[in-house]
Amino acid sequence: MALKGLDIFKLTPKKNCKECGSPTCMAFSMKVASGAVSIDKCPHMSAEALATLSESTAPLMKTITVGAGSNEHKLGGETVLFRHEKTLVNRNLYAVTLCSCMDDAEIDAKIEQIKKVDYERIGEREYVEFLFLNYAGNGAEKYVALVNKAMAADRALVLNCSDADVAKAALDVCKAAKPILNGANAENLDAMNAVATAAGVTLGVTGEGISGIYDNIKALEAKGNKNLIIDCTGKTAKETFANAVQVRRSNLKDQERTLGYPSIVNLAAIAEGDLHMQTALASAFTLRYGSIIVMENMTYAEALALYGLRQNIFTDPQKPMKVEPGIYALNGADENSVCSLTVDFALTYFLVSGEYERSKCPVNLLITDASGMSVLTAWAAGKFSAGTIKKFFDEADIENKIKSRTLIIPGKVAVMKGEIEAKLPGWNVVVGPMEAVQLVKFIKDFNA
């Protein structure tokens, strides 16, 4: 149970200390309880009091760091159940399975397919973050060979292996990459814990239902291991979903710290052979509550849908999604192609660029900084004006990069036409249509 400000105050030395970031200890205690300041900011706190309070004032769900280098990822750390309550912290990540039962050609082909799903959307790299390596019980040599191939693919790893000896052999070649060792259960708890602890890696733990998961985590915590991740995968999609929801609600709503860890859901196991079903289930677990979502494969089509959904869920609702200002050459546009201007609000960009791409006509789409606002909102707020457009043209060096002197502006801000022409002498400013859906006909007629 999380402590309240009054509980913390009772354990806090009664001193008026500005080092605490607050003029009184009571105010400091309230700040600690709300998460605004760390308890160790008080220089008068005894080691015993710090030990008592640190655990109680920490977030209910632990933040677990896995992987190394460019493949390091943070999981968990959430403080609320729903996005509308507060911004979610660490987005869920996707994994694709490989198996020691596969031959080398099949493994290589699958890794090459995974590498094709790697693109940027609204300033974020979208790709398959994990390889989920299944051990098929065919010997440590086969599994170690699979691990070596997977390491060359430059992705974070999940070793899905419940054989402690085989897991140890695999970790001997990849522990520096800080993989997740997934496979601890009631039967192998001690052996798997020893292997994971010795290698310094996160241990994935499962059990029979919520009660089994709880008991196994409790046993591992009693051994001093709190570097854990919960494998919520059940026998069916319904059971898996129930496990994931109950784990998260028990932790964040009922304040049960024993279940305060990120989760794995293995959709490749519960919908084997049906990629469409796995994609549908992945969308559900992107919402509720898979930290790592495992699928048999990931094609570009599945990635576009899932990663777009993930960005919508794990974006701060107070901070609009923006694209980078600059010149976006569409349909093979060059320096002589007509220019079209709009704002950096992500939704506006995707609507406008999508319609221009559908037209097949070459266009240089110019994206100006409008603080992530839509066209009319930015215009009303003074973020999209002749002055800001002139500043953007100067900073982006548009005059020297583009020879065309035709600029299409959104129809909703037609009133700006004269002001823009005054700021940009030599440019022919054309008022475009009111809605993005009209752009296809407009640009085709314009070029005719």
Partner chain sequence: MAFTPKKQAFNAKINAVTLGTGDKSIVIGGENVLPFYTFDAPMANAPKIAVEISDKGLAGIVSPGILDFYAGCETVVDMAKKAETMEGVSAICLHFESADPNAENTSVEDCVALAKAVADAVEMPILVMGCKNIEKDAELFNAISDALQGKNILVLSAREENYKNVGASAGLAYNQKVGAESAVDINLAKQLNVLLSQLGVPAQSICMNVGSSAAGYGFEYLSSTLDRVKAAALAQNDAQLQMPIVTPISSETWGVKESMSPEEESPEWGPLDERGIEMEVCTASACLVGGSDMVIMKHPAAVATIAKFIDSLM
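Alternative state: the form predicted together with the partner chain, after the form predicted alone:
FYI, this one's just the chain on its own, none of its partners or other molecules.
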């Protein structure tokens, strides 16, 4: 049970010594109750009180760290079921399958293909984070060979192998890379647990339905293993969805700590061969509680849609997405092309640049720092004014970089035209349309 601030307050020394960083014991207790600070910040708690409290104030869902070096990733650690309730913390990650049944050439070709999708979208690297290595039952030698190849691909690994001996052989060569060992079930629980704990890696556990999953986690936790991830994959999409939702909801809403681990959903298993269906399911599991989503493939077409969706869903509602201020030359614009000015709110940037690209007219899109606010919001907050624009022009050295002296401003801030002209002598300030969707027609007419 989560404790209320008052319950915690009763256990504090009530001295208001401020050593915890909070002004009073009451303030400290409230922060602990909300999960903002950890109880051990108070140096005066009795050991007994600490033990009771740290158990019940620990986060409901654990954060599991897997992979090593530049391939280290954090999973889980969520505190809410829906992003509007607070924010989602760790975005879901993607894995693509490889199999010990594939020959060397096939493996190399698929790794090459996986590596091709690797690009940046609003300050975030978008790529396949994990290789998901299926063991086809054809002997440890084949599997270790696959693992060795995968190790060279510079990605985090998931070993999908429920044969404990083969898993041990594989871990002997790759445990330093901190892979996930996925494949514990009711039959092999003890053996898999021994192999995973000996190698110090996260163990993926599954079970027959939600109660089977629960029993297996209980058994593993009883042996002291709390470095787990839950494989929610069932026989069908429906079963998998039910597992993923019920695991997360029982954990965060009904406070069932046993289910407080991140999840794996294997779409390559439940929608084998149907790439479009895998996209549909990946999209659903992005919203409903997949931590690692396993795909048979990640084409550019899938990536553009799925990574865009993920970036949207995992933005913090309290912090807007921003793009870098600067000059964005669109459609082959050069120093003589007309300039168009807007704010650094990512959505504004995407809509405006998208419309200009559709117009095929060369435009220098100038993005000014407006703290990530939209045009009218930024204007109202004083973050998008003749003054900030002048400052941006100076800092980015626009006058020397661009010869054109035509500047299109958003129609919504037409009122700033005069002030901008005063601050930027020599520039012809033109008022653009109210909405981005009217830009194609506007710029074509303007150039005509």
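In this text, the rigid core denotes the largest set of C-alpha atoms whose superposition between the two forms falls within 1.5 Å. The shown structure was predicted, so the numbers you read here are calculated from the model rather than taken from an experiment. Positions refer to the first chain, counted from 1.
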Using the core for the fit, does the CA position of Asp334 change by 2 Å or more between these two forms?
yes
Once the core is aligned, does Cys232 move its Cα by at least 2 Å between these two forms?
no
If we fit on the core, is the Cα of Glu357 displaced 2 Å or more between these two forms?
yes
Taking the rigid core as reference, the Cα of Gly432 travels between these two forms a distance in Å of 4.1
